[in-house]
Structure formats: structure tokens, C-alpha cells
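Next up is one chain by itself, shown in C-alpha cells, the form predicted alone.
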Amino acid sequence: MADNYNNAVTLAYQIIGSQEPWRHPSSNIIHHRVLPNATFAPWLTDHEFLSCYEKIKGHSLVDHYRCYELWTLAKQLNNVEGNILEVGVWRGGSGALLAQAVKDSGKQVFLADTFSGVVKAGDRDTNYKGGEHADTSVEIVSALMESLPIRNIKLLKGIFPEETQHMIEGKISMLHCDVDVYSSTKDIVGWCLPRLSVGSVLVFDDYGFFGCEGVTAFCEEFRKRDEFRFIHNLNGHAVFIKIA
């Protein structure tokens, strides 16, 4: 793990020229500031998107550059059977985004929480011990979308897929997990995987960044399938799309 890093610092030295790198010290996983140079702002003119996403930014830990590419994610799948599932869904604020981008598809939107905090924590998570993020509730997701008001979801209380995966049927065409640790999503991915209609898309939303290694390393390891295209948003998002 330490020549991996010191040869990380040495290269970044030689190549980048700026800022060190680091890592978690229980991690091999090496990170840099990442300041893109790109400037066009296309959330900006998008008058649906930012009336949307005025409503929901306090529901969400999400910031509006990963909400615009969820929200446009959402948009590009009306072709693509199958409904969409987001797990960690805290308050409700990117869970009601997706649902408004496909309102008019005709396609559910299903929120799959514990609403007690993250479960699943192991050996292979740095900063995650288990039931952070708990400070939400059925009745806050439920308040936001009655609010919107947004009637194509359906709330799924429990550790997911074990305790509610029997209230989903049929193919999934888009998976945003943001469940913050490697075990639980393994376990996610594993039941969606035979559920995926090609051109699907998984979008993991913790991957790296410090703190969620485990996200980071499941995703490091799902890229090698060759039924996925994967893409590394520098915004910190791992995109996979699903070609047969």
C-alpha cells in the first residue's frame, strides 16, 4: 500500500505538478483535487430542472451537478423498458428528481431506504461504521413528494434487497445507489443485475470520494464486466450502461 502511494506522489509530482495526493491510511485508494477546466453550464437554461431542483436541495446531499446528470440520465430512458430504483434515499430530494425527469414515461420510481441509517458497514469501508444518515423518515420522504406533488413512487422501508426486494417487478432500467459502503452495494447490484434491460444504466453516487473507499473499490471492481460501459464523471459519479 505504501509504494502504491509514494509512486502515486511521485508521478503527480512529475505529471500534474501541483497538489500532493492522499489516501485513507486503511485504503490504497488514492485521491487529487479534482478542479475540472469546463465551463458550459447547461442546468442553467433548464427551466424544468431548476424549478425542480429549488424544491427538493434541502432534501438532498446530492449537489446540482450530480442532480442534473441524474436528471438527464432519467430523461434519456424512455426507450429503455423497465422502471427505476434508487437506494439511500435520505430525504427524498434526488429520489423526487428522478421522478419528475420521467413522469410522463409511465415508469415507477421506486425509494428503498432503511430510514434508520447506513447498514452493511464492514471491513472494507473507511469512514462508514453503520447508521449514519439517519435523520430522516418515511413521513419526511412522503411530505416532499405530496408536496410536489409526485405520485409515480412508492416507498420501500427496509434494508434493501433482503426485507423489500418482493415489492419490485419486472426489468429496471435505471439503479442511482447511494448507499455509501461496499457490502450493501454488492448486494444491491447483485439483485438488479438479472433485472437490467440493455441500455440500463447503474449510476453509483459516492464513488470517489474520501470517506466512501468502499463504493469507490466495488465500482473499481464491477468495470472489468464487459456487459457495461463505464464512465468516471469527475463530478463523482461512476456511470455504467448496460450493452447486452
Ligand SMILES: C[S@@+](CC[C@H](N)C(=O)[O-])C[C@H]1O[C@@H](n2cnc3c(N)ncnc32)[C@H](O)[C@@H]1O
Contents of the next structure:
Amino acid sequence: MADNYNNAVTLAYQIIGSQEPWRHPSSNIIHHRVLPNATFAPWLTDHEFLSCYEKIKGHSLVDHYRCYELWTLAKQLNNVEGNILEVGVWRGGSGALLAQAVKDSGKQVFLADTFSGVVKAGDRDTNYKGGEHADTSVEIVSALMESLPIRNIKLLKGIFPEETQHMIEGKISMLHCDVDVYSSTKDIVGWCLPRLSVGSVLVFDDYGFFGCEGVTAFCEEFRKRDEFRFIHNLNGHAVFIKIA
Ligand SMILES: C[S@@+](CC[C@H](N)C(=O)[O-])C[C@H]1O[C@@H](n2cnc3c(N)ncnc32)[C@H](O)[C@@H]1O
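With the form predicted alone done, generate the form predicted in complex with the named molecule in the same format.
Every component of the complex follows; first up is the chain already shown.
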């Protein structure tokens, strides 16, 4: 682990620039400040997105870069069979955004959360211990949906997949997985795999975030699969597109 880190420090100075990389003491995942140079900002001229984002941002931990990516990906699913599943809803912000993006498509958006916080934290996770983000409820999310108003959602309360998988039928065209830890992510993807349409999209929040090394570790394993294209979007999303 130390060699891996020391090599990264040397290469960062020699090739990339002068700033030193860092890592969590219990992980070999290397972090370095990410500052993309491109400045195009299409979210500032997408008025439908902005109007929705303004209403949901107080209910979300997801920043506008990632919200805009969810928005644009969801809007590209018209020819992909299946509904949308978000696991990791918290106060409903990103879920509301997804539902608004596909409101005229006939797609249902399933929003799954324990509503009592993160579960299945384990050895692969660094900062998460379990129980985080419990400061929400079905009532808080329902009130947000009613205020927008959004009708094409179904809330699933309980650990996914174990406790609520039976409430979903048919294919999946998009998974937004925002559960912070390795084992939950792995179990959710395992459930989705046989249900994914070709062309479906998997978006993993927290990819690359310091403190969420379990999610990054899962995505680094998953990207070895041939049936998906993988995109490391520098905003903190890992995006996979099913091609076969
Ligand atoms: C970071 S929050 C989600 C943030 C949300 N997407 C937003 O827009 O701010 C993570 C959520 O994942 C939920 N969670 C984690 N593992 C889960 C699992 N296996 N099943 C259901 N919910 C889970 C937690 O209860 C928590 O509310």
C-alpha cells in the first residue's frame, strides 16, 4: 500500500504538477485535486432543469453538476425499455429530478430507501459506519413530490433489494445508486444485472469522493466487465452503459 502511494506522489510531481496526492489511511485509493479546464455550462441555459433544480436542491446532497448529468441521461432513455430505479433517496431531491425529467415518457421511477440511514457498512468502507443520513422520512419525500407535483414515482421503504425488491416488475433502463458503501452497492447491482435492458445506464454517486472509498472500489471492480462501457466523469459519478 505504501509503495503504491509513494509511486503516485513521485508521478504526480513529475508528470501532472506539483500538488501531492493523498489517501485515506485505511485505503490504497489515491486522491488528487481534480480541476477540469473546460467551462461550458449548459445547465445555465436549460430552464426546465433550472426550474426543477431550484425546487429540489434543498432536499439533495447531490450538486448541480451531477444533478444535470442525471437529468440529461434520464431524458435519453425513450428508446430503452424499462423503468428507473434510485436506491438512496434521503430527502428525495435527486429522485424528484429524475421523475420530472421522464414525466412524459410513461416510465415509473422507483425510489428505494431505508429512511433510517445507511446500512451494510463494512471493511471496504472508510468513513461510513452505518446509520448516516437517517434525518429523513417517507413523509418528507412525499411532501416534496406533492409540492412539485410529481406523480410517476413509487416509494419503497426498507433495505433494497432484500425488503422491497418484490415491489418492482419488469426491466430497468436506469439505476441511480447513491448508497455510500460497498456491500449495498454490490447487492443492488447484483439485483439489477438480469433486469437491465441493452442501452440502460448505471450511475454511481460518490465515485471518487474521499470517505466513500467502498463505492469507488466497487466501480473499479465492475469496470472490468465487457458488457458495459465505463465513463469516469470527473464530477463524482461513475457511469456505465450496457452495450450487450
Ligand atoms: C447520500 S444519501 C442519498 C442522497 C440522495 N440521493 C440525495 O438526492 O441527496 C444515501 C441514502 O442511502 C440509503 N441507503 C443506503 N443503503 C441502502 C439500501 N441497501 N437500501 C435502501 N436504502 C439505502 C440511506 O438510507 C440514505 O438515505
